[in-house]
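Just the one chain here, laid out as structure tokens, in the form predicted on its own.
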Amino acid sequence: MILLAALGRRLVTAVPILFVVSMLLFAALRVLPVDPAAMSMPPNATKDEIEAARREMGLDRPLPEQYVLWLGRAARGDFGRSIHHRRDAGKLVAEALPGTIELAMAAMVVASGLGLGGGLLLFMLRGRRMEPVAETATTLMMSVPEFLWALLFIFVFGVALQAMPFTGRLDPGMKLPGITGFLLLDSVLAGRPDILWSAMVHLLLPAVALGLAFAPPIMRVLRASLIDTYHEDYIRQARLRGISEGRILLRHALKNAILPTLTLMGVQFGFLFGGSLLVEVIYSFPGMGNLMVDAVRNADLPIIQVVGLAYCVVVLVINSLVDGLYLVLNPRLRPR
């Protein structure tokens, strides 16, 4: 119930937040030397079609008339029509979010794994002969960006050793009828474990390389957090009362510890789910990466306004779910 309120409580105040942003993200669309009129028209369009087309979409209009009628036609859930795709913008984002949410979500587990394990791991080494080496280590890895991460794996895994698929998210010939969009989920509602392991080889070096470039201040991190919290009163007195390291350190100091590298997490996975757009481009991922990327090639702005607000809207739902887990974590930050 607590991160149930908490979520309500964030997600009310997102609002404001999510209409200031496409109010931002219209102006700025609109600015652009590109005339969407033009552009949705055929090549030999005359100049009094691409005019009749200006004022049919509304764009002879100032520019506060038009943010009006575009935001009560996204309220009715009419995002506009893409100008390339000749498709409802909403639906096209809506088929590639799952893709891309699925990916995040597999590398922010890849993240957390190697984060939570390497900071413990880092901890434990302190001042240790082999803590120089972890911590160069956790440098070099921070060093590398996930585009890069990805080209190795690929060249790696995919061209050297031919072990993994490194195109696409399923086997050629593969096809699943879409019940939610997750690949993952829809295999398992289906019965389909051939499909499950499918997308699980192909989500595997993506997901990886995502999370490898963003595991690293989680480490770093929760080695602080760790090392700041020993030096509480607690933690004396727990080792004069006997107590052992090993359930000092995971039963009470990683308990405190875990708080600023939880939101730490989640920020990260924001900015996970924006740095998915160049894995998904080098791996042929189907996703609102490579949908972006080809509405920006085309200049297709109701694609890029609506692929623009769904990163807020899942930003901003992550960012609430951290903040409810944090309240239940710690329950001196509870309201009374």
Second form
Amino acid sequence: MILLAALGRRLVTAVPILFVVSMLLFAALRVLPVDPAAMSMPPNATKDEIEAARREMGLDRPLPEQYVLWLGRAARGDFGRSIHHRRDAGKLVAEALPGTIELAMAAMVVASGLGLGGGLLLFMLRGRRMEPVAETATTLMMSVPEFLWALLFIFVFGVALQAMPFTGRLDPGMKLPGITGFLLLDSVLAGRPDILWSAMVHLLLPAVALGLAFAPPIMRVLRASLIDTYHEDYIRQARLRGISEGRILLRHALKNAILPTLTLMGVQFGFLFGGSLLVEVIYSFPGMGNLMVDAVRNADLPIIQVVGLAYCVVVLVINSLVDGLYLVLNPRLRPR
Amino acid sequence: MMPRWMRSARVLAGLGLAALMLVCAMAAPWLAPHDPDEQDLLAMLLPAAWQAGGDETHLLGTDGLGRDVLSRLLYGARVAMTVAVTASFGAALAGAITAYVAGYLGGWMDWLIGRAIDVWMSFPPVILSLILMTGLGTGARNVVLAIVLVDWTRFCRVLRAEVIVVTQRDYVTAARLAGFSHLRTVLKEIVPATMPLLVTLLTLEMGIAVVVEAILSFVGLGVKSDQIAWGQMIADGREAVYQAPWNLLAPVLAIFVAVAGFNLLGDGLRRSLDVRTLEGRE
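Now show the form predicted together with its partner chain, given that the preceding structure was the form predicted on its own.
To see the whole picture, the full complex is given below, headed by that same chain.
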């Protein structure tokens, strides 16, 4: 109940943000020197035809009026048609979104595993001779952004070793089962272990590339907050009671130290969701990133608008969920 | 006696790498063995000199048009470093001014700037910069502008918190009681107190700017296509990875070295200037 109330509060603040974002997006994309009407017509269209298209698309009216029109249509689920693909922009995004979410979630699992494991390791190395070495290693790791990992993995596993596939979500010739769009889920629902395997193999390199890039900040925050927690009296108390160091770390200290790490992981997930764009392009992974880059190259305004909004919605939802989770895990924040 | 930050190994290593990059960028015309735009269609996609089939005059090989990879790499440093330095100073300036206004004055200005940050934070930075570049069009100046417009929040968020803490110190109250104007109090008392944090953030931002410029050029939305950029080299080198792998590996390494230099420097400065508030933040 408390959780639902908190989630509700978060979502209430998210709505005005979404409004402002949609307005800014709309305004930013209307100052472009391209004419969406002319682009949506065949090249041999006459001036009059383009003029008619402009009127039909509402481009001859003042900007605020255009925005209200667009908002009204968007509320009914109509986000306009893609100029390049000549299809419904909302549908294109709905098809691309599951792939990106799948990739981002897999990458987040990798980042959390590496981040928490690495954070514990860094903490256990504190005060030893290896500590500066390990810390420099994390700094260097932070200097490799996700798209460099992606390129290096292709080079090592795809080209040099020829061990892993590095394009798309499935082997060529395999068909998407197409129930929810989430391949891992769909292949299980359809009872197709071969598709599941293929999807997992294709997901591995991009997910690890993304995860590696976002793990180091998690390591550092966990280490720092473990160090803070170890100054607390209850840790000393546990030691005096003769509890083993390993048990103190994992059962006592980690419980509290994980909370700030969790907040960071929420922020990281938002960044990671955006960072997936480059990884998708590099691995020809059909998702929001590829859709966005194509749209940007073709100045496909309706798509840019919806994709921008979709990224924003996902980030706001993630933030709300993390806040909710924080509340569940930290009883001190609950009202008594 | 050397100041503490001069004795940190990280700071020295970072300064060394950053200086190396700056020298490469500034001295590119003298260091480069070839004209970076000179095409040699008889020597296309040569591998590096030490690989089978390599040519001594092209140390890192040639690209798909027979242009020398090493020379292009050196010239690519010019765009990368120009963007890194100007964009990070721009973002620092914009972020610092908003942070001082929000943190020192408080009230409705603080509220407004806080909400603006909320809006900015609801966008993944990569997406926001892509959208801005669509609106602004390609070109080095627009890349700088896009980075400033996206990354001022990185400075504002962290600095604002620090400014609020410093504003409550007694010596700031004393300055006001002594008749300092608001402007003078901020410039003489608060700016110096937050300077170490600002310098650290600035250094880290340079690394971020290098990456963002590479990303934008990689997608084809960065600098103009006649300028040489590492991101563009990576995009081209990807096609030729079997024949001439250094087309891809050289710019990848260059980006890593540049970013690692700025990160080591920033990390070392943070430690030696003892900026507690930054510990554990992105």
